Amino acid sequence: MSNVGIVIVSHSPLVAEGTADMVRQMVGDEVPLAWCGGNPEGGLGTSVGAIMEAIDRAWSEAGVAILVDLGGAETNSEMAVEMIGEPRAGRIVICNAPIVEGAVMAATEASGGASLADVVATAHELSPA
């Protein structure tokens, strides 16, 4: 059985890459992992196309949890999931959790074979009330 994939979406490519590096160091290659950040011109921002590509790279039949940093990343992630369409869209969840802590905790949970719902719940436990 495959583990849930993790996608990290940040307005900064350095933040996204650094978060992915932390996840890799914590859980190794147990979890499908991808990241994207920045706009196509190299500045701060996010790109729907880049998010779709990251989802493809981290795809798992167990599902994919997406961690985002700011509202624009969430909006573009929602558009990317819509464009991917069913049946895969039903197995992709955008987590409202701190991006670094959420990604590390979600990946740790996923590395043990947890379900998508459990991975998302673990990330959401870190959200402020």
The other form holds:
Amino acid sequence: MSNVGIVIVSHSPLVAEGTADMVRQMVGDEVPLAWCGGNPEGGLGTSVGAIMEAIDRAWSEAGVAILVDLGGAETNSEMAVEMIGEPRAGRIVICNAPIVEGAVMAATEASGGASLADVVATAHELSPA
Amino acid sequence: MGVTTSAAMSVDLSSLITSCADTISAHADELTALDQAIGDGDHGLNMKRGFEAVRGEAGALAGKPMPEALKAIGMKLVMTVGGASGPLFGTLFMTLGKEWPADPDRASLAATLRKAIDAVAARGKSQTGQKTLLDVLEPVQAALAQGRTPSEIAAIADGAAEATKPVKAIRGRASFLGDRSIGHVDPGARSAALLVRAVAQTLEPAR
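Would you generate the structure of this protein in the form predicted in complex with the partner chain, following the form predicted alone above?
Below: every chain and molecule of the assembly, starting with the one above.
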């Protein structure tokens, strides 16, 4: 699939999965989509390894946009992108946007074949300037 | 951590790891309580999980050259901690390994720690004075460069962690609290001070 992929990273697997459900309802299977949530022991938190696997599952040659909830999800996502390394890392962007609204809007944009830059810009519009 | 002297280079990595894991596990409840005040209350558990995972591989790690061992410790923390402190403490150890001097002496170790602190600051998009572990690492680096003894450096680290109490957080989860973050010691700073003391005591056992 050539559409941009979406990855959802929450501290809670329930939030991540629920957000992914909403995205699926909006855009069906038009967009590669993966989610992860929870620390390596299954409690609330995020896991660098799980984020790397989610990026793999949602990988698209057009790139991947990641939506995160709180600080640790962002820091761990940055670490995951760095560990994936170039050339793929250059086509992965962590969005500054609310996780649910951002994921839905980014996926809607992606389903129309928009570029990674346009998908990310759509998510960023949701954040207060 | 790079807090060491050439005389202490014979200290084996295995006892350093044991000492760090012991102190983090012993203080896990305290760290979690600090984090419940201004964060999401998982810092102690996260750090304990990370350092117990490192302890689990202490044997293999101790057999590696110092740069590879430090990088492996950092990677283990990144993969097991589960919160923002994973990438932060992980980056600290990974950079120490990457920049470890060929012939360690006080000056070269201080330079190595300088680079590791800069990498942590970049990872956290933060700087000293923002109620983070950097507030402990900076004075520790300065003390190391000045030739202070391990026990002096440990005391400086403790004081620096305590000094985060009146500071208002502007980075990390605690920043959501704004003024309400004032009056609480930063959990990450406290963890950093505990690790510095653990390393110092291993290098310079109480006499």
